[in-house]
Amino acid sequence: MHRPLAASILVPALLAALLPGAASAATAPAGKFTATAKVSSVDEAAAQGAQIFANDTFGTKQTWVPPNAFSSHAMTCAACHTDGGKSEGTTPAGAHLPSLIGAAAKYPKFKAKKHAVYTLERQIVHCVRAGIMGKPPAYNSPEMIDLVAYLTQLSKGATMGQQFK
């Protein structure tokens, strides 16, 4: 078998699956924000972040009906994080959720009832999966490392490591 070949078939078509940037917003699935795959600094993806936080539904089918809204939107996670997460959010079914302000300064953190260590990414996937019921980004994709600039972003000032003993 010669692998070279191999390799020139396979390797630019894992480069187009892997690279939001090659398929463009437009032709994106209503819900989807793609983030490009290129950034000039984290400001920028952190700024990204804040765009898939607001308008990415994850490919879910879920709805909410935001206050004083007279229609129903698709669930992204501006649904439960009200202000971008800034300030205290309620789930649809009314648990109250605190405010995301500080909260990537608390990851990794033991989570006693799951028997295990959670970093800000676990807790991406559970947001996505179990509150939006949707599908979550890959743990490495550039929707994943925007999404944690973000929160990171609004945990600068905030005291690191302080769920160690």
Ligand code: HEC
The other form holds:
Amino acid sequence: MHRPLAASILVPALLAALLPGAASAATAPAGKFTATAKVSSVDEAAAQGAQIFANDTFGTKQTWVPPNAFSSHAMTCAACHTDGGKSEGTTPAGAHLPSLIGAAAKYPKFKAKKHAVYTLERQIVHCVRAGIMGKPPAYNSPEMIDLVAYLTQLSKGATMGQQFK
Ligand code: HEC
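For comparison with the form predicted on its own, kindly provide the form predicted in complex with the ligand.
Zooming out: every chain and molecule, the one shown earlier first.
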């Protein structure tokens, strides 16, 4: 009994380690998510962006323990922006965040504390550095483009330009 049980645990773990792509999306561990640059629609880019949002750790070693969980999880966008950013978020430290629905339409946005105008990309870079404590994707990388596509999809129908007088 001992042997087959050990093998049944070890073989999938070994397979997952050797062939990260072999793990199904549902059981895929958080880690580096590599986006493909070639897509056939903006919806496909947004779908990849949703995967990055949920799973990419941007090389961080940071972890967090979700409410009602016993084990720690790797840090991702989803650690703070709950339900893919579609509901109100909570940082691991307990601060409340508004949902990201409609957020992309508010960019470029003036940040009074920084005396600067932030693009959506710059906000994403900020969240990767200060929130995830990882290495942000380059401004023109497929990962950045997909995140922008995903966040813009969450703003579908929102009125743009309301930040201007
Ligand atoms: C540790 C918590 C944390 C993580 C992880 C995090 N964020 Fe954020 N995010 C925040 C906080 C706090 C704010 C609001 C204040 C600020 O700008 O720092 C914010 C704001 C934002 C906004 C702007 C919302 C608005 O209405 O202007 C966007 C867009 C965003 N985050 C995207 C992301 C993306 C994409 C990721 C993953 C790459 C991510 N965040 C990871 C905490 C986090």
